[in-house]
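Here's a solo chain for you in structure tokens, the form predicted alone.
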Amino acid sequence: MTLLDFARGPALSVALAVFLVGVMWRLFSLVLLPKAPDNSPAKADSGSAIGQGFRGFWRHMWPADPYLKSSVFALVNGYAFHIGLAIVVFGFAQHIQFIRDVFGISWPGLPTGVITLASVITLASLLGALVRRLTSPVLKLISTGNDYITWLVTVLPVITGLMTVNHLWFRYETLLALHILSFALMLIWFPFGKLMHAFLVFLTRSRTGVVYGRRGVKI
């Protein structure tokens, strides 16, 4: 078995299984947690829970006005990363082929030049986030190993993907195997690290909106 065969076969299969089971376990364990009853009366104009949940999620898409000026870099860099990564993951033809093989759905891909530009922007945003974390006294103080491991397993697929597309330094088969292995590593870490934020953000922000709405907090 070659390295590419191993990456495409056992490594990716195990990683997908860990990812799916881990994500479902995290979501169900959160949803099924016992909740203390809120015995306070709901405000008359609180509206529906669905509406409050949506408003709570939408409101937290940007910082409050008093903190906007000090959060410009984090805000712009965060959106650059998320949008760039989404373009790479869902716009690259080979990624779409992988999604079709797993889930049976597909759509047209974007030009390679667009994917390369998005990859470079994503990589730059990740490097910018790391520099900010290492130089900001507050972020440096509150950062844990989880933050740095999550950054590493996120940046590796981006770097190896750029290397693979541009045929840098190694044979294409080797580069592709490294890219798949780095992706598998990210899938395995996903449920246990801060990447799980990609799923939990919908629950936590919406729940906050519901609680605020019930108590009459304007958001």
The other form holds:
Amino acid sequence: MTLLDFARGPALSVALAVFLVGVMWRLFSLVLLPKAPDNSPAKADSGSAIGQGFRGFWRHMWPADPYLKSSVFALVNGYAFHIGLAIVVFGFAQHIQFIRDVFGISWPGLPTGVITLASVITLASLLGALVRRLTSPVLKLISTGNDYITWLVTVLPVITGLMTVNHLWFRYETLLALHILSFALMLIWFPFGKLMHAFLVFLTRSRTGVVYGRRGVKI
Amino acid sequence: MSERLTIGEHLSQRGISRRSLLKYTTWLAGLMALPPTAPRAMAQALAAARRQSVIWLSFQECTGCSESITRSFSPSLEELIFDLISLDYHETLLAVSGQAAEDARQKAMEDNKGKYVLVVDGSISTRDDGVYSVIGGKSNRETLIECARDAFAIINVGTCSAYGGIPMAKPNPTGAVPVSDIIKDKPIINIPGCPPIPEAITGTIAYIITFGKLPELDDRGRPKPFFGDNIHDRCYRRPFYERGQFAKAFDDEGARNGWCLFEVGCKGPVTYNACATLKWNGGTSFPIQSGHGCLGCSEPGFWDKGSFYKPLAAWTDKRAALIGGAVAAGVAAGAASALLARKRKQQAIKEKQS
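Same protein, different form: I have the form predicted alone, so give me the form predicted in complex with the partner chain.
Let's see the whole complex now, leading with the same chain.
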């Protein structure tokens, strides 16, 4: 069995199994948790819970005014790598192929040149995020292993993907195998680290919006 | 047979000029990316060389490799076996049969001890003492060991002798193995493919005759001049790959427009062969040009690497049970965890009340 056979077969199987078990476990254990009853009466003009949820989610797309100035880099850089990752993950034809193969849904891909450009911007942005984490005293203080591991498993598929598409340094089959293995590593880490925010962000922001809305807090 | 004559003498007897020989060596030198001085040196070396004795053994194979060599254009099969080599044993092409054929093999081995080239196509059965493929009462394994003993070098023609090929595909009922699993003490050249490109076979043989040594080989024992590049890098459909234009089915608009076949399973990016440059039938076409993706037939285990029609980016192990099972297990674990939390909550309320 070659490295590529291993990556495309057993490695992906194990990683996908861990990812699916982990994500489902975390989501269901959270959603089914007993809720503390809110005995206070809801504010009279607070509107529907669904509207509050959407409002809360939307309002947290940027920081509140007092923090906006101090967090401009985090805001812009955060959007840069999130949008970049979305373009690369969901716009590259080969990735769409993978998704179609597993889930049966697909859409048109983008030219490889656009993907390469997005990947380079994403990589630069991720490096910028790491530099900021290491140079900002406050951020450095509150950073944990989770932050660094999450950064590593996110950046590795970007680097190996760029190398694969551009046939850099190693043979294509080796590069493709490394890229798939780095993706498998990310899948395994996903449910247990902060990457889980990709799912939880919808729950947490909306829930916060509902709680604030019920109390009549303007956000 | 005229082993005493040199190739040059033999060619002039047949009315083939030195200019024709130079033309051929120029073509061969170009093909193998040899320096500009090579054609003349090759022509001189070839003219002075004696025809190379070749013994061709066919084991667990489909004769596709022999079919392929009969379609060689430069040199043609006739030029190869009449001018360049002395094909002393080849079951399919041999005029005689039975004991006479076996005698021809024995005689060639004795007359050219230590000098003949052994060509093997087909894998070797090892299960149950190799009873699944026996020729003249001898198992393939016995014949191979016997013939390899005094060979100068071994050329594995086709993926079966080079890497086990289709006979070795799961579940490998005959215990098929490649030549390199049995013969460890001889130089081995692999010319894989299912079948290999005929010019890669004849070109490699011509190189050995000319230079008296093996061409440079890659890490899988293949001559670099023919197997140095992957098909994807030399494919004329590559621009469509770069633009993200893919055929999604064999009869869709993309296929009709000649777009990249990656999404319908082309293995060109991980397959090292000269199909995209030398092509087949005298440079007429090759599978991708005909609208079908590369199967990766010159790579080990190509038969067992998942579907030919699944893209390289796909998960080869795909199992609905694994996805369904993992989701169900995750939901169950989550529900159990929430249930425990609820129990703990009830317990805490009870304790507070009591």
